[in-house]
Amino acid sequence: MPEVTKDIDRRWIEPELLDILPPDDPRAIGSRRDLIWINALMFQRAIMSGLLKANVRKRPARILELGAGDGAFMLSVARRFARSWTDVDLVMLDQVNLISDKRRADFAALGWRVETVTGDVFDWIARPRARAYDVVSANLFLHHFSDAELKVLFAALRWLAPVFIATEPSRNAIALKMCSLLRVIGVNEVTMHDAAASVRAGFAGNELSSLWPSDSGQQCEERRIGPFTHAFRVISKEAFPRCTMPLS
């Protein structure tokens, strides 16, 4: 395993423990609970909400979330749109279905209907389908994949929706050093390992834009927001009016 002080000029991808542990392992349960705090410390909810507000022109009818986890993050985002976004169909894709009945009820209270899809994202995107969503989102998901895998993923995503938004770890020295301080808030050993691993696998500069199909005719933009987050958004021509990255 690379040291925390390892040079981070290039991406370093390694397995994250939460992806290996059984979903009902106490360490995995604890780490998913830690992620709620980490998302809060990274301001991921505010950043994702700001990106959606700035780049989605009207109330979306169908949203696809990649790497949905237990649904806690998207629920926190949905609550920010409680008054303006109702009657929404949300498709949540992940390798394991962790969406509880309580979580479904919480979404239903906002007027959001949840459909879960369990399986490998590459198997799922390989199935032919028309552009069926108004927006596709991903939070702390893309960094799990190599550049070659991301090219395959992006080649399929280009057809799925006019708007794609991702909030990922920013690969920088400050973020990496801050990982060692997470123990102060009581995170477990799984989270300690995975936090540093995710930063080393994170993004900088225009790394994601360079992997999006160059002939798509879509507009890509990405940049660091704050010390911890790398934001990436892709907009099709029909969604161009309001195409700005918020939260500078």
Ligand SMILES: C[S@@+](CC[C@H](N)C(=O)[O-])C[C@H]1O[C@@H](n2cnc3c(N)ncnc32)[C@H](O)[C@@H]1O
Contents of the next structure:
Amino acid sequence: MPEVTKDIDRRWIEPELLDILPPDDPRAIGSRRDLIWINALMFQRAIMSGLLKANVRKRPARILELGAGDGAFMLSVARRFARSWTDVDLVMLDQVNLISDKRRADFAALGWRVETVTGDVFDWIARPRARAYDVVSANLFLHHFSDAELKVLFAALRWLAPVFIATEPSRNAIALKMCSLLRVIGVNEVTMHDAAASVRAGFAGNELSSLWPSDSGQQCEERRIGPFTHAFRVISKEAFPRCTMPLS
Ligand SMILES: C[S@@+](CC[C@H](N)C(=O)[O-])C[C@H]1O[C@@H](n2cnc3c(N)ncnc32)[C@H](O)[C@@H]1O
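Could I have the structure of this protein in the form predicted together with the ligand, to go alongside the form predicted on its own above?
Below: every chain and molecule of the assembly, starting with the one above.
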């Protein structure tokens, strides 16, 4: 593992403990709880909601979330759209099924129907499917994968929806430094490890755009938002008239 001060010019991908531990391990349960705080500190909910609002003008009928975890993050986003987006089908994909009945009920109260897909994202995208969603979103998910894997993922995602939005860790020195201070808010060892690993595996510059198929005819934009977040947005031509320039 690189030292904290080591070069962050290039991505460094290493296994995250949360992906290795059994879902019912108390350390994993604690770390998923910590994720709520991490998302709050990174302003991920506000950033994701802002990007969705700017890029998806019409109520989406079908949303796919990749790496949905326990659904807490998407529920917090859905609550921001409580008045305008009802009657939504939300498909939550994750390698672990952590969506509780209570979570489903919370979504149902907003008029969102939840379907879960449990499995590896690469197995799932290998099955051909047409443009089946209005939006695909991902929060703290893409950084798990190597550039080669992301190329494979993006080659499939291009066909899935007219809008793709991802909010990922920004790979920068300040963010890495802040990870070492997370202990102050009482996160556990798993979170301490995974937070720093996520920053090292995070993104900078136009790294994600360069992995999106160049012949897609879609418009990619990405940039750092605040100290911790790297946002990536792809829209298809038919979505352009409905969009503002969300990242500027
Ligand atoms: C850091 S968590 C983020 C969870 C959620 N998006 C959030 O913000 O709270 C990353 C999630 O990606 C899932 N994941 C990692 N690799 C995966 C894969 N190959 N296929 C499907 N899910 C995966 C993990 O199980 C985990 O729930």
